[in-house]
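Here we start with a single chain on its own, the form predicted alone, put down as structure tokens.
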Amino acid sequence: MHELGRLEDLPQDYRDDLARLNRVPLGPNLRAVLPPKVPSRNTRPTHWPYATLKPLLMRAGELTPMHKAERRVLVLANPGHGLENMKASPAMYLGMQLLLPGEWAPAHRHTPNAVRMIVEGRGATTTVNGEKCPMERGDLILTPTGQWHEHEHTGTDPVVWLDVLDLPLMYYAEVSYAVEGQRQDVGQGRGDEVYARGGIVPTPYFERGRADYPMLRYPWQEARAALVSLAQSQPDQACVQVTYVNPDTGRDVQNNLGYYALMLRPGQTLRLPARSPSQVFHAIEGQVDVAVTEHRFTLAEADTCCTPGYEAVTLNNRSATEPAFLFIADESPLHHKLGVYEVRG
């Protein structure tokens, strides 16, 4: 590929005229936006250990009462994107949120899609459009775009969860905003009870409401059991992974980001091929070594890390006797919509 001219090679008066008229020559900037063979990537492999994060989160609970914070969150920012931009990857925002006993995080709704992966604690609930969802460790709870949601804690110990949002995408598109609301009335029934059995869904004779998101809570005990059953029934299958899907359509649970749970057998090493989307790994159970490019992380329980797209990732279960379980978020649905999804082996 031949070398292009530089902006500095152009006469200063010509450059001044271009700038005055809000015009930019493409040639000197072409390689920056269309690099050869592999995209430019700002996402850096980054590890956020929970052991160092939790004390700061608890300190935030002491320093910031809920009425001043509304949401008490520490953002897991990727240094490659600049900490002030609060991005883990081009399309993913991560935040670790704390709710203390007796607290209520008031209702609001916003355009970004969000999910919560519960890290620790019991006794809290998230109410989404009138459906009250218990929050247990490892549960995945959806708060889709435009749906009212609030959090309440009636238990005795702090509850912590990992937020994953497509906020960077919505902010880039200039469609990100929030609306505050009042405490919701709680309705009857829960989607995780209605859709409690794989392969069996309600016959749609009656209007059930929430048609776009029939299931808001995905209990960890069910996802874990599915992974264990899959590993037992497919002993030769290397990648034991399940996808969180809309039970009515079989498609990804949300529009732009994909969510998965993965099990590593005792002592297993698994190589994930290089794919276009960035990925987030969060350890639910066990300890896992993560290798990407020249970086090496060890995820203890509740640790989180991010890896850039177009790079293979190798995972290793450090235990020779017990399985390890990871929650994964990635940008695959967005890449499929854009027609740029790739697997490079």
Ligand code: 1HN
The other form holds:
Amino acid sequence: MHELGRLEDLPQDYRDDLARLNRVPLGPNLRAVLPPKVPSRNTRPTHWPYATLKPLLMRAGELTPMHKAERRVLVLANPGHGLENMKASPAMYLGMQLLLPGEWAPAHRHTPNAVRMIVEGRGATTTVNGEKCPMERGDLILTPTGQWHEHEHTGTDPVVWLDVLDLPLMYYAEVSYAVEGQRQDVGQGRGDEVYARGGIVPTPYFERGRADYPMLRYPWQEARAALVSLAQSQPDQACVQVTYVNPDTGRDVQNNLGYYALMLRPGQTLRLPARSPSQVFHAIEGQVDVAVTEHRFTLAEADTCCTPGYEAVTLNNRSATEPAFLFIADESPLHHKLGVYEVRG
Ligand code: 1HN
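Having seen the form predicted alone, can you show the form predicted in complex with this ligand?
Shown next: the complete complex, the earlier chain at its head.
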């Protein structure tokens, strides 16, 4: 590619005129916004060990009462995007949230989509649009765009979960806002009860239409059982992975971010091809080495890391005897909508 002119090459009076009139010459900026063959990425491979996060989070529990925070969260920020921008990747926000026994995080709703992946503790619930969801380790709970949600803890030990939101994307698009609400009335039944068996869904005879988000809680014991049975049924299959989907449509559970659970067989090394979306890996069970570009992380249980798009990622289960289980979040649904999803091998 030939060298383009630089801004400094232009006479100062001409540059001053342009700036005064809100005009910019494209040439000097063209390569920056359209680099050759591979996009420029600010997303730096970053590891957030739980061992260094837990003490800080518990300290936040002492320092910050709920009424001062609304949500008590330490954000997992990617230094490549600037810590204060609170991004793990261009479209993903990650935070670790602590709820102490007796606490209540009041109801609100907002345009960004959220999910919670429960990391530890029992006895907390999230109520989403009137559906009260128990929070158990490894469960995935959705808070889709616009739905009321509040968290409550009636148990005895601290509860911690990982929040994943498409907040950076919504904020970038200038569509991010929240509305505060009242304590919700809890309705009957739960999506994870009526959609409890794969391939079998309720018949909507008398309902006005299907709900956009029929299932809000995806219990870990179901996802884990699905992975174990997939691994047993397909012993030659390298990638033992399931996608969290809307059981009525079979499509991704949310509009912009995709969610998955992956099992690595004992001792397995799995090379994931380079694809356009950034990814987040969170260890639910076991210890997993993650290699991307020149970076190497060992994910211990409850650790989280992120990887930029367009790079292959190699995962290795450190145990020779036990399977390992990862929760993965990525930007695939967004890339498909944008028409830019790519697998490069
Ligand atoms: C939010 O509503 C929650 O409801 C957690 O628990 C984290 C981060 C940014 C914006 C909204 C919650 C959030 C959030």
